[in-house]
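The data below hold one chain only, encoded as structure tokens and taken in the form predicted alone.
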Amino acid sequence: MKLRVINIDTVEAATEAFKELKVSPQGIDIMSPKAIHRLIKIAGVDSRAANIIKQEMLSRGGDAAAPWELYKLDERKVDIILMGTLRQFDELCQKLALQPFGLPRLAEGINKALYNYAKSLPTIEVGRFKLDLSARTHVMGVLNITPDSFSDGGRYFGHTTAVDQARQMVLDGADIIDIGGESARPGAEPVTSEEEINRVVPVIKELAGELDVPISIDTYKPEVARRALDAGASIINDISGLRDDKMIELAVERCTPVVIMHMQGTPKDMQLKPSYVDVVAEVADWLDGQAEKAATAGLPRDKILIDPGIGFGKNLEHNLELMRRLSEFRSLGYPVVLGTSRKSFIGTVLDLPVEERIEGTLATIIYGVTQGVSIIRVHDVKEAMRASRMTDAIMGRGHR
């Protein structure tokens, strides 16, 4: 007799495992949802409601962790962590839908989070291109047309060198070229919209008709984004996370995919004293709110991507915590973009300068892919593409 612990994290994987055992189709349907165990944290729920939730989860064989104040049955707000199989959560939500204290709405939220966490990623229409995010991880190559970039020190500031670098990144396997004309390094001074336009628009115009991949404009200024879209860009990558309502209006007007990134503060002051109680919860809640704002304004949800903003208003521990818990962002239902390339938290951990952070960057990329990241934003395209493709293959995606 031989035994081992096996790792199954999706209903589809459980179904295949049971088929190999020649389990009956009816048995597979019954048992597959029982094979997947999830933990869900509910924050700020009425203690009376939390008590009902806990008792209902326990009665179905699941469990719930909650503070002892739960049993005072008053109006205080508590956090609770539910633990159970998909089948148990399904039965729980059916019962909660019949209960008071806002529990029907909570049941909808639980079902939505579980669905989002496991759903297949969309194919995003980006101008004349289609990005099938469910097929494999996509690589976004960074092109900084600035004299003061933290990563390359202005290496591609000239028009010709910028165009040549974009071409090389496509040859190296980039699926998207992300062009920016203002440095977002900590402490960077902003530049005028006119200067930013002068830097990026001529390059976009030259590349848009030539490259067989979409171009993203990395800016938080609506006028720069508009001019870039006119020149041929087809994605807006906004480090301010659509704080300017005019950027939302532009995205809706053009039906343009947007990357909503989280940043505490501005590039000039974001690293002075970043502070959070729960960095993942706060970043996720803010991103969800901004995505909802864009969707309410009329932007299709399948045009929205989110980026937790590693290094933007976060210290070392904040960044590491975001990396550890990357998979939680899948619950929001939007593709996740990860930008860790050459960043200072890697340099701090490894005690290395910018030019020697490629191995550390690849470690974050590989881990990110295993946690469900859809797009990796990188400077070293060839190496990142190889690392992500290999990781995808191990995970059963993108391998022919």
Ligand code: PT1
The other form holds:
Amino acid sequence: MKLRVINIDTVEAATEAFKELKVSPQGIDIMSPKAIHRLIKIAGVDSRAANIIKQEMLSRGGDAAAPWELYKLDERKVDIILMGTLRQFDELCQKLALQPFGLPRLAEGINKALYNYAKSLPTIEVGRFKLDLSARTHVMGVLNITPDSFSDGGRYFGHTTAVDQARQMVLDGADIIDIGGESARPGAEPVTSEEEINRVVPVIKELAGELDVPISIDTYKPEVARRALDAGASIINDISGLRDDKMIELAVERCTPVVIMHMQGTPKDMQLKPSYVDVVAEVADWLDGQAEKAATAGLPRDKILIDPGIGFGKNLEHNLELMRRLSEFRSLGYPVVLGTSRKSFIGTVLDLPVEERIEGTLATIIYGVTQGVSIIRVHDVKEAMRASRMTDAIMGRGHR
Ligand code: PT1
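Mind pulling up the form predicted in complex with the named molecule next to the form predicted alone we just looked at?
Entire complex below, previous chain first.
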């Protein structure tokens, strides 16, 4: 006898493995959802509803972890963690659809999260471009047009250097060029819209005509975003996550894809005292709310991307926990963008200055890709492209 623990984590992979064994088609349909086990955390459930869920899960061979006071059957809200196979969840949801205490809505939520978590990534339309996120991880190259990014700080030299740098990033494999005119680093001072526009618009105008990839505008100011879109940019990358309603209006009006990023505070004050009870839950809930707001205002859901905002109002432990649990963001159903490039949490872990953080950055990229991130925002495009392509290939994506 030969035996080993095997590694199957999708229904599709289970189906393949069962076919190999010559399981009957009916057997495959019955068993493949039993092969995948998931944990679902639900916060703020009516304790009567939680009691029913616990019993329903137990009767199917799953379970639900809940506070011991659950027996009290009052109207207190509790947090619970459900554990079961996809088959058990499916049967649970069918049963809950017929019950009181908000259970039908809860069933819908469970179904949606499980579907989103496992669904294949979409193709997104970005201006005249189409990005097939299921084919491979996409690389967004960073182009900062701030005086400190160019040694002489002079406008004309800065302009040609920026344009050349963008061209090189595309040659190196960038799928998107992200252009920003105000630093978002911790402690950075804001600049006026006028100054920001003067920095980015000429560069966007020159690049939009010649580049074969879309340009995103890294700004939280609606006036800057509008001028950038007029100049040829086709994605809004908003580090404030659409806090300004005018940004939502603009995106709706132009039907522009937006990256909604989470930040606690503003770049100037965000690192003073970052504080969370559960950083992943709080960041995910906030992103979900902002995405809902944009969708309600009329932005199609397939134009929404989310980003946990690594380094934006987060301490080292917060950043590492967000990295570790990145896959949880897939439950929301939007493609995930990740920006870790050369950031200080890498410098802290490795005790290295900003110019020595490439290997640490690559580790975050590879880990992020295995967790299901769709787009990585980086300075070092060539290295990041090679690392993500190789990770994609191992995961069975691209390369075919
Ligand atoms: C990001 C991002 C961004 N990061 C998106 N846009 C920056 N969508 C700018 C540090 O700790 O992650 N996602 N635009 C750059 N911001 C920072 C933040 C740079 C923190 C450095 C640090 O060193």
